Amino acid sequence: MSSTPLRFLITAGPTREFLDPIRYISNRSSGKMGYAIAEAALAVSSNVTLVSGPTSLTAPPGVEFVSVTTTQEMAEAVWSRFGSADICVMAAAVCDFRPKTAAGSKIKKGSFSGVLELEPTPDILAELGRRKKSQVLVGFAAETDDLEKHAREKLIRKGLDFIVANDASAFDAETNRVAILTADGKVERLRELPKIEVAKVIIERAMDLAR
């Protein structure tokens, strides 16, 4: 096997979609899981890129850190780097929708119609699934119900090697309880663990597929 370190591309955190210069749509993601995955990847490789939406976290020393805000920015950052990656772990909680139009100045309360028109954001993961060649591609599924069912559907639909399913309650927590579902139909359910320990398992499973 080559001594060249595996090249990791990891996303983390939420994205934001702006209604006006002040207000935005986002989600509860803290970025902790993605940052833990980047830390675990650094333990086995010196070539780790972390593309992160806005968080209060400090990037692990040694990563190539790419800061983004919107889903479009994350898409462009990831798509432009995917071709040179060996393992891509998409742990970010990307906004699925954005306002059709963003106001150039603050929307006044009295002038708001009460209707917010939304449109889909770019599906970063699905596009990676289409572009995938030899890369190991890992996704995440955060659900409030029928977790493994929805995760399995997403795994197949987006052409992933495996998907990490976790309940949406894990967003703000220091620990996570996940199930790893693989393309060949297997399910590995982990007990509740600190996120760094979950991250180590994810990196190990991805490296097994990359070998």
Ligand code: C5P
Second form
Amino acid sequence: MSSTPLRFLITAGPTREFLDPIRYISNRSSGKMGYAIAEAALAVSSNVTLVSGPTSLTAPPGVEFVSVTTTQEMAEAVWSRFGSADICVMAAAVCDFRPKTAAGSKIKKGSFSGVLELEPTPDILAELGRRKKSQVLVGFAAETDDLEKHAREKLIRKGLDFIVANDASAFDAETNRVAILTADGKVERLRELPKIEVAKVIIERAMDLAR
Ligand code: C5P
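Got the form predicted on its own; could you also share the form predicted in complex with the ligand?
Following is the full complex, with the preceding chain placed first.
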């Protein structure tokens, strides 16, 4: 066995997209799943980078912690580190849209037109799928309906090795019930488990595919 530790790159938490200096669009992600994955990775490697959007959690000791706020910041942090990663687990709940323009000062109630124009944010993970060389690439899918069908579509579209499908009820919860769908068409359905136990399985499965 090689003595070089596997290098993990993990994202967690929500991103924020600003309308003006004090208002933003975001989502209910707590970051718990991604932080649990970082913790599980630290149990097997000393080389773990956690790129996190705003959460109320404390980074696991020993992790290289990169704090970001917007999707663009997360994209830059992830893309610049991808070349030196072996396993990437993208658990962040990234905002898919952002306001087309952000006002430089607080929008006054009276001057707001009532219409907010949005544009798509970069898909961080899909870009990793295009750049992928030998890295193991893992994504998440949170859906409210047709979970496994949508997850499989994402797995293919984003060029992933496997995708972790969880019901949208996992947001901010202590436990998670997931299915792991692999690129070769297999599905592994886990029972509802604490997020750290789910994280350990994800890390194990990713390590099986590494190197
Ligand atoms: O397309 P969707 O957002 O459902 O895909 C979820 C997966 O893609 C997650 O792994 C998430 O971290 C990642 N993602 C991303 N950049 C985006 C949107 C999602 O990396 N802009």
